[in-house]
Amino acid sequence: MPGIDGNRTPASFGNGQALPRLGYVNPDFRNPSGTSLTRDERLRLLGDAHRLGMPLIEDGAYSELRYDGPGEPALIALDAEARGGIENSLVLYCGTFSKTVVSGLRIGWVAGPRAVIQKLFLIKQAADLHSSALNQMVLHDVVSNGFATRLEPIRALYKGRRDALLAALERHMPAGVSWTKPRGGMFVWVDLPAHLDGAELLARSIAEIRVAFVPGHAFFSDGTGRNTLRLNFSLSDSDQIETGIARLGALLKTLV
């Protein structure tokens, strides 16, 4: 796979800053933002990938749970099309059944160049011996009967749950509050005003009105994004939407 070569010393900017060696995307209705990249910006990030000879990870975790719209190609896709087939592409793509059929029985997939499956196998191996082969059966029987079918249902409860979540936004958060409005995943994220901190939000929504999130400081890794947080809309009921965003909205109006 072009760019993976644990010998090579890693090109560098002129101010002697190494370049990267491994890139991580997600790149459909990403977690925290719930946000997509655009087709463009798949092709801008992986042009920019074959000038550094850099591999990119592609995290498809939320890829099937759309719920408006047209998709955009993976972008392994993307690369393998471009590049005369998967073998010359410097995407792996990893996806998961967690999101879309069972959670507990943690399987996924990775599709990518075959050398690099190879190697892949090994380190798996190594590293847990096997997952559970009657898991994997299991799982490989309810995908092969239906996987498509088995998604409606899945969807159109999400679908309706992020709906109800913006329309409670709407109606309940004051002026200077702000969101993403994602055509699938699980997240929404919340900009609050800039001198609103979002982890001392939650310490008191939590004491006052029993209403969890995450803080969105948690996302970011130099030190921004006190202001921010994220809503996730997947386990919670219509009813328990609104309650928890009328609460939430209260709290900020004595805040802003």
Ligand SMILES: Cc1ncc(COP(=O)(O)O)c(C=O)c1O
The other form holds:
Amino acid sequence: MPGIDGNRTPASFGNGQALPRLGYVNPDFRNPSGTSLTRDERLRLLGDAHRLGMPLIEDGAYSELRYDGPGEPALIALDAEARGGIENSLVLYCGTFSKTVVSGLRIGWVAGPRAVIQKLFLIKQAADLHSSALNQMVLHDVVSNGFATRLEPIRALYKGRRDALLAALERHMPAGVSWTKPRGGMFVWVDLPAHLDGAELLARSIAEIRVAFVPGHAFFSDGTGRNTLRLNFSLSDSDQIETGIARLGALLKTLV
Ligand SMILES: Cc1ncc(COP(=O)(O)O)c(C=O)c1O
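Would you mind giving the form predicted together with the named molecule, to go alongside the form predicted alone above?
In what comes next, the whole complex appears, and the chain from above leads the way.
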């Protein structure tokens, strides 16, 4: 079985179409849609990765921010279980404390086969001579004194805001607008009727009703997705969310 750093893949599918050499996936409550991979999708992706000898970078930035249900195991956990340990996995798991403890320290972690971690260590050393040791010590102190007890209040806060956003969308959005119902994370993805443009809506929204969001087309590499938006629910409190969505819904009712 090829290891994560020893894959030897053919260059194409045989029909001239280039094979993917590396996969990147944000499986839980992903940015920007808030949606997650099912267990079947995870297993299919891992099967494809091994068939192609394609390493996967698993970005678990939002995985700990789960508000409902038991959730699915990380890709790296499924892969290590199926392949007899992490050394045989094709997945490199990237975690961050930015979404759960503090964003300003910019400290994260990577889990994967030892040989890859050793190379990453050298690459990072060459690139930035390590993340700040003081920041790492502060973070270590904070998380070793109870990461789980820090997570619970954050989850409760964001769950309340997620619920407030979904309820406000139900109350205020006109027919023809739809949105995701994420079970975690920070984002809800909105589909507008096809004739509307999220970037134009943002310009009007800021000027007329002082409500901001991210137009969705920035997340597409092929120029599509102009009628989509990403809403964030982690920053504003429930009253602000209700006010903002009521205003946005009223503006949209004049356009649909
Ligand atoms: C998908 C995704 N991955 C990773 C990160 C980043 O985190 P960090 O602050 O650790 O660089 C973000 C933050 O916005 C994100 O949305």
